[in-house]
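Next comes just one chain, in structure tokens: the form predicted on its own.
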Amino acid sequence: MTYIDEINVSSAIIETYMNEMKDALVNEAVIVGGGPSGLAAAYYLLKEGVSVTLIEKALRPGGGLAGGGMMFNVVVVQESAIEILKELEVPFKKFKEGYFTTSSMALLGALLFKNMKMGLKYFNLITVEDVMIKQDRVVGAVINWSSVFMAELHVDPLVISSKYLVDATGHDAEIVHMVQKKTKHSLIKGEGPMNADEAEKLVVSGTGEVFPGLYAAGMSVNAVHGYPRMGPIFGGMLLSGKRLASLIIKDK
């Protein structure tokens, strides 16, 4: 039996993490936000061989997915997105015509497992506090530890580059807000009140580039364009991520 040396354990963690972070300094796509749209976008980009780094400010990924509807960890997916569940091998049940239910935990687990297996570079507990813009194009994210950001400590950040930066931060559209503030461009109309039927269609059709080099997916799309919110139905989130990936792949 191997003797467990605590220093070797610490060394293994530090060396592995730092090597992975160094490899993530230059990217084709950087996705900010590990919710359903961000994870779906990563999945379809990785399938096409695009290098992807995902930045999540929280301890765990999933965004609103893990909480389901009012902490019932079940989510509804409409028929238009069922093929994605099948592809991810996520079990689901038909509730009634056009409505299907699945475990939010199973969906989150499948997205994470598939992405990591394909080589996703994933970093949690890191906050994007600014963007890098050159020649009127977003070319990178300015990052720091979430704990540093929350404690308001004066610690200088680091930078990772991106050809495509994706705002998948949800309702707040945090990255688009940063770009709006720094460039003085009017980019955000603000999210509207709930209307699931309308929102589920618009979140997909509205997915795309909002500023050179900056794309919006998921609820960030609704905040940018003034679309309504939709609650715990997640087909639109998955389809938005898939559409986002297709747009980036086409642009490449």
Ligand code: 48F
The other form holds:
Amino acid sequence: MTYIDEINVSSAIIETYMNEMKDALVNEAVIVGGGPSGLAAAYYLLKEGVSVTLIEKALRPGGGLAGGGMMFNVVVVQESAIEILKELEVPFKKFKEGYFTTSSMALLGALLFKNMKMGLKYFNLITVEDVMIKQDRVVGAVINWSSVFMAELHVDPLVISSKYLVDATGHDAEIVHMVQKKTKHSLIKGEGPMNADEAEKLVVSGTGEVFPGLYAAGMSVNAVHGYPRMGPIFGGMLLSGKRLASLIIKDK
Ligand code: 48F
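In place of the form predicted on its own, output the structure of the form predicted together with the ligand.
What follows is the whole complex; the chain from before opens it.
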């Protein structure tokens, strides 16, 4: 039996993490937000061999997926996205014609596990606080420890580069807001009221490039275009991530 030396444990963590972070300085795709759309986009990009770095400001992954609907950790998925659940090997049940339910934990677990197996570079507890724009194109993300913001410290950030930066930050479309503020281009209309049927279609059709080098997926799409919200039906989030990946792959 190997004697367990605490210094070796610390050293293993520091060295491994720093090597992974160094590996993530120059990137093809950087996804901001580890909610359902960001995780689905990562899955379909990785599947096609695109390297992906995902930055998540929270401790735990999943964004709004983990809490299901009003903390009932069940989500509804419609017929058009059932193929994705099958592909991810997520168990689901038919509720009635066109409506299926699954555990938000099973969906989150499957997305994360499959992504990590394919080499996703996932960094939690890091916040994207700004973007790098050169020659009118978004070319990177400005990052800092989330704890810096929580403690209201004044600490300068670091930068990672991106060929494709994806705003998957949810209802607030935080990254598009940053680009709007810095470029003075009007990019955000603001999310509309609840209308699940419309919102689920529009979130998919509206997914795409918002500014050169910057893409929107998931709820940030609806915030950008002024589309409605949809509540705890998640097929649109998965399909938006899938569409985002196909657009980036086409553009490569
Ligand atoms: O909110 P979120 O789950 O976004 P989404 O993928 O899915 C929306 C649904 O959960 C739900 C819905 C669908 O029925 O309406 O709300 O569009 O995940 C967004 C993630 O982005 C992280 C945040 O912590 C969350 O996990 N995030 C937000 N801003 C930043 C960020 C930032 N500046 N830097 C890093 N992560």
